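As structure tokens, one chain now follows by itself in the form predicted on its own.
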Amino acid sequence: MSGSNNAAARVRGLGSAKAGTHVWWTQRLTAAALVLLVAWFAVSLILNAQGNHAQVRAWIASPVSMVMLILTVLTGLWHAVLGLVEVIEDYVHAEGTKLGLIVAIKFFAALLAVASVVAVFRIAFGG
């Protein structure tokens, strides 16, 4: 990093052990949460494998399942965004392209998050 970029990073609070540490911890926490959430989801799929459409819909409509499904999707998207942004910051060097890609990824993730929550609600409430 050049001297001027280094100074700018320090002014924005992105110097040693600032934002990088936060992102690193957030990635680890979302990964740990995903281990538990995906394990719950896999077990739930196995337990509901023989269920018919109405039974699976009732399972999704239960408050605990609905919250867990939404948490799984949102945590997965958050973890993916953190990882993709990290890759872009490390390997894309043109500032305009970097910014455009990061904005696009975050926008697409937000769109997927809203669509996923709407899908869970529509399945659960028969809309």
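Residue numbers count along the first chain shown, from 1. Here the rigid core means the biggest group of C-alpha atoms that line up within 1.5 Å when the two forms are laid on top of each other. Here the structure is a predicted model, which is why all the values come from computation and not from measurement. Compared with the form predicted in complex with the partner chain:
Superposed on the core, the two forms differ at Ala61: its CA moves 2 Å or more between these two forms.
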Given for the second form:
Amino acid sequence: MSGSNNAAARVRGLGSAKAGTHVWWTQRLTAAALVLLVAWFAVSLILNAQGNHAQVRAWIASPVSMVMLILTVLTGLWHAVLGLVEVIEDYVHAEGTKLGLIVAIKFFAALLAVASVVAVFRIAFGG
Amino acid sequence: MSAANRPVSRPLSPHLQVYRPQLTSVLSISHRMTGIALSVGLVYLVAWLCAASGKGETYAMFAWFNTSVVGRIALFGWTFCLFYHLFNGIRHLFWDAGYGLELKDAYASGKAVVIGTLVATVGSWVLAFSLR
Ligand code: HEM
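Next, give the form predicted in complex with the partner chain, keeping in mind that what was shown is the form predicted on its own.
Below, the chain from earlier opens the complete complex, with every other chain and molecule after it.
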């Protein structure tokens, strides 16, 4: 059926999330990935976080930690943005404030994502 | 929505004002609170990474804070939030797959989450210190 007056077209884009089940699924997928990533992260911190600056840098610069650390931070940010947007949608009901907060969170997360990758690359390749 | 155009202005469920806190409801709101705390922690983690990528002085400030009393308490709290949200998140994923939804199972898994969180939090700090 085409046109905009069928059942699917009427609900598409409605609801507080405006995006249906995709967000729900992505939240679960990032959660499942984070189970493994956080387990790795916790063990690595126990083993390495006590080191001095040079030792911490050597840990971050090793290929496995580079990959895992970047994955952990980016997946964590993705999952956090989805989660925080849900929290905002639950408690903030003024459309303008809600949109403003959501946009601010997404911009800030993008900034953190780029900063974390640059930081890790700088440690690994910056000399 | 303003009170005027809300169809009926009686309290909507769950009536939190008259709702006795239970293990299940406390664990539920704690998942949200630890999720928010972890988001703040992620900002700190990225800041720490940036400091580690730079010259020594900024990193030294982070190292000083992390080993101060306030820093240790904050990091311990963050470890607690991380393990709580991890274990309770796994509990959530089982529910989403349709398992453990009976009331008695929800209580049993809830208790397991609390015990697991305490053991993992204290255990990882003991381990980290003994490996120093
Ligand atoms: C980087 C670490 C993490 C951060 C910053 C984070 C943050 C958040 C936030 C803010 C929420 C929204 C809370 C709400 O809507 O009530 C959330 C929800 C959720 N988190 Fe995490 N989280 C992290 C790690 C994890 C891990 C390791 C799991 C493991 C399974 C997990 C599983 C979940 C699940 C299942 C939900 C949805 C809960 C619901 O539907 O109410 N998260 N998270």
